[in-house]
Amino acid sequence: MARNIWQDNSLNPPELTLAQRILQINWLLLILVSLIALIGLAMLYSAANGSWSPWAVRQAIRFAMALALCIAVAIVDIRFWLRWAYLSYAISMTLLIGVEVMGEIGMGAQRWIDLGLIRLQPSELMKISLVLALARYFHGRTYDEIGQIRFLLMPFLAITAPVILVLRQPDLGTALMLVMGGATIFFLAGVRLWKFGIVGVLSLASVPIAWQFLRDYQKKRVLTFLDPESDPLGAGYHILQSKIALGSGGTWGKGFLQGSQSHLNFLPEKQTDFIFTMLAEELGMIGGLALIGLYMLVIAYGFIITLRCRNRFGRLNACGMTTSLFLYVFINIAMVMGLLPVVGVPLPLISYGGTVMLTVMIGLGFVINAYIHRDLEIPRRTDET
């Protein structure tokens, strides 16, 4: 029987305390997240016409309670988690399966389940325990394992499964993030590229066969972003006016509370998909690259984290949510300026929304826990086969 290397405490440094761990945090990183999300609060008041309610303040308590929580992930021993990933991922698959026999239905989708305290959408939580999952499995497959396909086999479902279930809600935008988020660990593993290649040939040969099994709506949207002005007063509604309120700022705006698409209403969901629109309607594209240099810096910190990280655990894991968050602003902005059909992707720390919140911040925390315990090195279980 192989040595289970874990618990030989010799091959690893002695662990961090509690103060240094604290100590080890990076507050920079956090202070720019804090202020990404004020710029969402200001939105969120101009949203309800100067008032805090009933958004704002809301908000403000959600980012209260992530940002608790985004530290507390940060400060637990980073082999806790690599011990308990598969159980975080069994868990939002037994969510995703409970949607389906009695989540909550909402705007013609079956996506929530109630858990009586708080309504949650659980194939957000799956994007944090799919990276989980597949960091703890390549974690343990050397380069030679991750080269031959019956190794590849158990992360590929393990993508797949979730997919299928997110699809059926149906969520697309979902669906496709948790397949790029999925295929970044794939890439960091060192899967090779032609096996990529391969998976992008018959992903292309099936769209005629995954077309059929598109809603009407979803099949509407991906029309219209091809000629949203085939239907103006319908389907093609909410891009026009979101590129008709991305226009009309300008520069610098039409300045705070006096964006009038949105506070005549002509703006639809100002208050969560289309909210960027909304910012750059009042602040102009100066605000609109403000806020985007934000999140470039926030990114940037998360990448430079996964080329600073020793352990491969800790670099797959900080890599797979940093890619998420990037996945979350691109998608969104590319969305509402008219470059990728609507998805129903929010704008993380902006939109208002509190799954989407938690998901976010939970995943910064997994990524500042990466940098606390960056130099710890992780041997690779033995035992594991």
Second form
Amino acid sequence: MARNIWQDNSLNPPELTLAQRILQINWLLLILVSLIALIGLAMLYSAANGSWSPWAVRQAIRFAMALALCIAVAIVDIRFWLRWAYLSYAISMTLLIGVEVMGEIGMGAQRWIDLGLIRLQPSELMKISLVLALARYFHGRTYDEIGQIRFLLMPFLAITAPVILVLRQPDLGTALMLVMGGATIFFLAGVRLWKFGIVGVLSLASVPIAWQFLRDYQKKRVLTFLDPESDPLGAGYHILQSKIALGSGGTWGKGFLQGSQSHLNFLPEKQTDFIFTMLAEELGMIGGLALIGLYMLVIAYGFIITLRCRNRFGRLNACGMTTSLFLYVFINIAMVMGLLPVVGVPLPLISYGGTVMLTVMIGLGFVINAYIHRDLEIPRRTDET
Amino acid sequence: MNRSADHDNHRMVTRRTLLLGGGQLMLFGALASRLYYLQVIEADKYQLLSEDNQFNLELLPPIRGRILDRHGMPLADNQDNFRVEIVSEQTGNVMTTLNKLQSIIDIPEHEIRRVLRDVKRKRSFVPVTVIENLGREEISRVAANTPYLPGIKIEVGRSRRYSFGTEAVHVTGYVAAVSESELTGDPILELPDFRIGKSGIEKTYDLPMRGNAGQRQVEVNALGRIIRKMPGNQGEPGADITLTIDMRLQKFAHNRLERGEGRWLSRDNRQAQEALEKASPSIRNQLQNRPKILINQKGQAVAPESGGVVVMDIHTGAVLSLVSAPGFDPNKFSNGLSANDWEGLLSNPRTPLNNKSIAGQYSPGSTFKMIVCLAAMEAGLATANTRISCTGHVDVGDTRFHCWHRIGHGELDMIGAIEQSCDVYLYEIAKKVGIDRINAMAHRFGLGEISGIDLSGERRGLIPSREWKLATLGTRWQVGETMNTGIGQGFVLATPLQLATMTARLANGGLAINPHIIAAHGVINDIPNMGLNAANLAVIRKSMRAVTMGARGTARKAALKIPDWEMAGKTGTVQVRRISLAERKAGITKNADRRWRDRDHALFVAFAPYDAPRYAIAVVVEHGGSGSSVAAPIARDVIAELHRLNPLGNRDQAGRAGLPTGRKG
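Form predicted together with the partner chain, following the form predicted alone:
Complete assembly follows, chain above in first position.
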């Protein structure tokens, strides 16, 4: 059926074969990503006090699988993704509601569905699906249509519905990322700036109301963020210990496997959310800046691909996925350095955990996918042909 | 389709993409600068905090210095104290391990409950003490079974050991846990096992014996579990303190004092058992911790005598024994005294906590007579040949002053007066000399003065004067009071240490030696001469010889039976309570018929050998009865022991030439 669409676009360059698409894969980007993942493995090795088990080995296997998935996503025809974007959103939404219902039945703050081998976290899937769905939606709208509020109602709902569900889980970090990711697509699609202004003002106004809906521990995290030293052994303990670890690392760090804060367990969750702290304690500011630099390169690649891509779906996809990666990295690092409240966002490719790795690598798959199909022109309404 | 609109659209998207990328770049810049701020600008602050986290300073308590007698015999040292600890995380099951341990050594049930409570409260890697102060045999049984006792550890601590316990406690003193008021901010005082000197030498020399604590850094994790111990300095052990005490003599004198006129019978002895049954509860209590029963000459069970014995080198003032009975067991204090034991110490009528040798103040009685006679001779108001006739009493105004000898001694010279301890002679002499001269002479002999011996709690005693009476009682001095002072009664008070010092100064020819108990007291080159007439002193010494050797001497029965080694002394029997008219009528004049606390104090001071004096001794037996029959034999036996032990060696007795006193035996 992809062939159908293809034949209607005589201006397009000839169809790419699978081999050509594989050749078009942006290998340098994948090498950068693998480099980050390798650093992650080294850190997990250190977190386990110099042992490949229990984290590093499993993480390596996960990365290999995620890399394969990334390439698979990249080489599938972009119009296939365009066609299935809404369906993916629908599936993610269903799963999200499913988690909600199961959580209601009695497991409290449950964020995942246990499929035996993997724990599927629908809110992570939603980060991909939301970008895909919004990209497809705005792909089909003209600049004029985007200027009209009635055309913005549906995508706005598409963002708010999962955000409300995720907030109920409650997962402040993911909700924040969904909102920001969605807003990025809105911004790139050409939604007028004054509308952002209004929504921004409205959100600020609703902060006191939203405060009522926050759970006690979430309120505590926000308050702790504002003044971590107020309760050094209580809620502020984690962030204070994290800052001590970072600060004591100094310029050159304490050396690989030598992080006293991390290895003496002063640092909480050193293999997951606070892994950047451990890295910066052991490898110092130099190590921390190097990792941030690598992320910047990957993200810069994403933006270059965005600029290079001629079809809007690919462009929005690439930029949305890149921004999503940026948000992970920024929120996590800002959080462990005490610039943001502790909201439980892991550091992609470094933190131990499968779902985030999967999300980020699939996202990268879409970035590369946009690169492979950068010169392809796709009509606004695929379903009308 | 509008191409130009799409073109505009494309430019807009490019613009916005660049904007977004630029924004993200700036935010990354913010992260980088934050990293710089934390890791470079504030690095020092966090470095310190990190080390605070990582390292705890552990203090290693220094080994406390020992207390040694003059021959190097330890009176106080440190003993390994074995204890069994349990680490709950290393046991499979705490209860199972404890049950196994119980089958090997005896652990009371309430201790088991305490251990279980502590185990629950503490983190699983923190050791909990199961039982302390185990004997070697029990420890070796536990050690042999450790493979079957997971989580059980044997730890060695140090505890203070006083090998001679009660016999030396008033010299050594004792150590106990630091009380809140003793905290000075020195962290060593806050160590849970730290002990501080509370009395005696332990208190006076607490700081030098303490030494310096070692320090060690211990790496800990967030839960406080010790990961690694860093090497540190071991600190310095405390200094040993060597005393002038001869422990053999001290032990002998202590036991001799306690025995008094009685004898110890085994608890298996029928006579002893019967006597014990008849004894009052107070006496039974005081005999309770004794291996044997003390029986007096009448076959009654009696409490061991209380009082003090001080033996001194007359040339240096080195104290060879300083006994105060009853004593108490200092070992119990360092391991934590039970409330019961403490109650027992406080309720004992013989006040075991009071160091009677330095803090017990007694009327010196007739032992004071030498001072009065010497004052008279020095003032030129009397000589050895001054004769006074004793008719049994002297009347001054309306008051009649009795001699102890009711029918009177007849005419006596000074030597005879001291030999027979005639009171009338002294009344007359005292009246002539006056209180001022008596007071001055007493002070020259160290009475009414703090000697400055290295023990805390020393009392001053009392030598009355006109000014003193006016200031404290508000009335003028009466001549009758001078007469009473003349026989060492009335207001006069002295400690056994002061009486020994007085005797030493009489015996050494008027050198103002001061008592000391620390061997390292320094070389005494220059003992001030009191400037007394040697002939007068010789008269006093001769009169004291008459007390033991004379035909009518009050202590002739206690004469020392060693050839060329005569003891010269003076008895003292001090009325504690006037005998009432009713008692006199009822015929209760004998000490033995009265209640213990109403009986007279028995005193005896002496020096020996008479020809070349070396030792001075003072014996006070509280409510012991008569000085001649109770105190004098004790002094005689102690001096005989001195002769046997010869603690000063055979050095030339020319101590006045300035022999160092800091030597060991």
